[in-house]
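Just the one chain here, laid out as structure tokens, in the form predicted alone.
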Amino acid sequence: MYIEKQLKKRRLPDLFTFEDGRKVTAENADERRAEFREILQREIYGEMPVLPDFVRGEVIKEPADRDCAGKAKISRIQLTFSVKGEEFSFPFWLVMPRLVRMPRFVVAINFRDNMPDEYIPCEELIDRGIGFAAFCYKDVTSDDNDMTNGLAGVLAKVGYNDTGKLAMWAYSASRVLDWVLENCDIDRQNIAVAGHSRLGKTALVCGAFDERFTCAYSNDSGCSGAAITRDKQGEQVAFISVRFDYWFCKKYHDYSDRHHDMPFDQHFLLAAIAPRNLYVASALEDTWADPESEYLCCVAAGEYWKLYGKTGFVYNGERMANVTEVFHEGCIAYHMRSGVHYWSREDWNKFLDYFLK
């Protein structure tokens, strides 16, 4: 079939062989997923910090009666947690529907500290019965080489000197979920983490390392996210590991001009989310992210779900995805829309169609 032939050309590392040469079976599938996480920490994202000593939150803005036409309760929470005795705080928005008991829930990692925001359609989410939390990634640590501010500075004090900022933002999304699970009545069987672009990469990392999230949603995450790296079009390791070196651990830079030597590819990250749900969204004109490599990565990773007796990615093997096409039948879902690199309401609504099934 056409898709399998295209995938074979990428010469990907085998999902089903341990580093010591053992073969992966249904009985040791979880062990191999743990190895995926070890490889991802060692080779690309850096060490994920230990669980916090504590997590607490203070409500700093109470809901107003007119929030989302009176359909939602929007609160502002100042979250504080401690890692090995070092405390850190950042704010997030909590938005809960007034008329839905125990709603499905999304933790959204965002570029701005707005509510509502152009990337997070607050009323559409509420109208579909979804509760959510959202925070600005720069409130956790700056998006630059400064490793002394925010959570980066805290982690450096306790020995996490090679943790990339994608891992820090992912870790912070999990801390938001800590507080939500302790303080809110939500549907614990339907919790998603979501992000766009670099924060789509972050959402995948979060979903891979925190199994309380039953779905990870990546929008246009591309290189070092949901796209296969080998022979990828657009952004490649040679660019991203230099321009955004602080997103990653130091080892990743070694592959800037030899990505075919990597002992992993991004299908390891996607497969680490199995057997839970995964949603990948692409845009036709987002050639920097490379929709074809995102689609092929879903195909490659989808085989791993079979070890759990689940259906991974249901796709058309004779061609790449068409614009407006959605693939919602398996545990891996995908859609392609027209347009450029952006987190649109169309993207959200297609994701919600799947999340609410």
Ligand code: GCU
Given for the second form:
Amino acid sequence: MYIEKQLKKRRLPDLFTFEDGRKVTAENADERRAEFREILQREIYGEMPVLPDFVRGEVIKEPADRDCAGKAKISRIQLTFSVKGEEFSFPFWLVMPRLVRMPRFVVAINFRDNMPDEYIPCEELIDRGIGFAAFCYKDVTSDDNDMTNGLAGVLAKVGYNDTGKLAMWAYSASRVLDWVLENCDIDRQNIAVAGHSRLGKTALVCGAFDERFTCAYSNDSGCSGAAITRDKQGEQVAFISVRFDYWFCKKYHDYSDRHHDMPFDQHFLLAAIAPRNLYVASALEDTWADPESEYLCCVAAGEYWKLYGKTGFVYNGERMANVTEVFHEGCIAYHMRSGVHYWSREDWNKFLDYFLK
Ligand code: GCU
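Condition change, the form predicted alone to the form predicted in complex with the ligand:
So here's everything in the complex, that chain up top.
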């Protein structure tokens, strides 16, 4: 079939063979996923910090009666945690529907600190009974190669000198969840982490490393996110590992002009999320991210869910996705909408259709 042929041309490393040559089976599928996480830390994202010594939060803004037309409670929490004895603190928004007792929950990693925000349609989420937390990634650490500020500075002090910033933002989303699980009544069987673009890459890393998230949602994440790297269109390792070197560990840079030598590809990241749910969204005109490579990555990773007796990705093997369809049948869901690189309401609504199923 057409899709399988396209995938074969990418010559991907095998998900089903351990680095020491052993074959992966249903019995050792979790062990291999632990290996995916090791490989991802060693080769691309850098070392994920240890769990914090403690996490606490202080309410710095109480909800108001008219929040979201009176349908929600919006509070702002200042979160503090400590890693190896060093403290760090950043704020996040907590938005809870007033009438839902145990809401499904999303941790959204955002570009800005607004609530609502053009990327976070607060009322749509609330109207569908979802509770959520959102934070601005730059409140964790700056989006540049300054490794002295925010969490980057704290981690450097305690000996993490090669953790990329995507991993730091992902780690912070997990700390928000630590607090939420301690302090809010939410439906623990349905917790997603979500992000767009560089923060879509971040959401995937978070989902791969933190199993409390039952779903990871990446929007237009592209290169080093949900797209296959080998022979992808648009952005390539040669560009991203130079322009955004601080997102990654140093080793990633070595693959800049030889990505065919990488002992992994991005389907390792997606497969690390198995057997939980994964949502990948693309946009037709987002050629920099490359929708085709995102779709093919879902096809490649989907095989891994079979080890758990689950259906991975249900897709059309004869062609790429078009903008009128959604693929919501399996544990991996996908849609491609019309338009450009953006986190649109259509993306959220389609994701929520799946998340609320
Ligand atoms: C740049 C970068 C992408 C990234 C995007 C974004 O275009 O090259 O990898 O996804 O910014 O975060 O908007």
